[in-house]
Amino acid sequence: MGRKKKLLKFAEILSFSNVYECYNVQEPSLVGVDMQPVDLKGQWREKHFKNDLPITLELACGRGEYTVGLARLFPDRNFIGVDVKGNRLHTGAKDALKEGLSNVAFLRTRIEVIDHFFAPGEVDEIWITFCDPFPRSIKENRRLTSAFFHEKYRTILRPGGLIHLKHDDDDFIKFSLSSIAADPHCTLLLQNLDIYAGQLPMQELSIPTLYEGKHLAAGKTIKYLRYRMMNDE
């Protein structure tokens, strides 16, 4: 993408009522439309969604295809796509606005500081779809199913909240299974190492994305894990 096109997207996204951005992870805070400061921690339902429905996050959501797809399937839930790239979020945010999907929002931030933007127990479920697997072992802590991130999720998820992982990378799935098994707060509920080998276990898995299409065209299998996360109580 050319620099000019990126700049146009960055400028346009500042007018989107469904996008919030964090510009400094050293001092995490959010701005909304026209760079106006906003505090949504513990108040996403009240201040943004104007309802009391459950909240689902999609982490590393990219262009937001899955976030928007989930919102279409489940109008009785709220969905927030999270990614660090504003030019990616632009696509999903614009689509949601065009379709009038009031149950969709997007948060541009690094996921390392996700706990600064949600109160304990504010999130009901988390989806992780085709995130960067960080294949080099020296970057294990950057993998979204590492112990570091599990601690973040446990802070913001309600007790017993679900985490869904959909991915193509064998090593990342193996790492995730080991991470789940090593975490006393996690319980693996479902493991499917080729979701298209039979009937899909849930309709959410049918949502197509650009990356999934590429993986399938390359002959890769798509895996799915579902696990529950408890707190210390």
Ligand SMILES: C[S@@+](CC[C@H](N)C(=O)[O-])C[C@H]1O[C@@H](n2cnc3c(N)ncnc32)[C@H](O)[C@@H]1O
Contents of the next structure:
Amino acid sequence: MGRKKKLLKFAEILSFSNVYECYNVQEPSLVGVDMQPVDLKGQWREKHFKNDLPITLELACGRGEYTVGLARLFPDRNFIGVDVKGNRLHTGAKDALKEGLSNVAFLRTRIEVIDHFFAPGEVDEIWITFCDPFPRSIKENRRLTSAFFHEKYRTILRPGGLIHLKHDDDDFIKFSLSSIAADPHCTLLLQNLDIYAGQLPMQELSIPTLYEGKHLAAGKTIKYLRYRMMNDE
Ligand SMILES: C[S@@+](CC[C@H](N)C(=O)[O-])C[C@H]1O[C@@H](n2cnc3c(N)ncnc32)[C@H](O)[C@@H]1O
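Given the form predicted alone above, what does the protein look like in the form predicted together with the ligand?
Following is the full complex, with the preceding chain placed first.
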């Protein structure tokens, strides 16, 4: 995408009532419409969604296909897409506004500081869709299923909250399975290493994303893991 187009999207996003942004991960805080500071930690339902419904996060949401797709399927739940790239989540945010989906929001931040924006137990479920696999082991901690990130998720998820992982990369899935097995708070509930080989275990797995399309075109199989996270010691 050209620089001019990106700048236009960055400017337009400032007027979106469903987008919040963190500009400084060293001192994490949020701004909403017109860069107005807003504190949503522990208050997403009350201040943004204005309902009492459970909250699902989509991490590494890119253009937010899952966030918007899940919101269409489940109007009785709230969905927040999280990504560091504003020009990507611009697409999902704009679609949600056009469709009048009031159960959708987007958060532009690095996921490393996600625990600054949600109170303990505020999140019901997490989806992770085709996150960067960071194949070099030196970057292991940057993988979204590493112990570093699990610790963050554990602070914001309700006890027994679910994590759904959809991915193409065999090594990343192998790494995630070991990370789940090594974490006493995690219990693997389901693993399907080729979701399109048979009947899909659940309809929401068919929501297409930009990266899934690329991986399918390259002949990759799509895998799905579901696991539960307890937050007791
Ligand atoms: C491979 S893309 C997948 C996007 C989308 N889920 C899809 O399936 O098309 C990975 C996304 O993760 C985001 N990302 C990677 N590391 C991140 C981090 N630490 N915090 C926030 N977003 C991150 C990138 O900006 C990118 O949009």
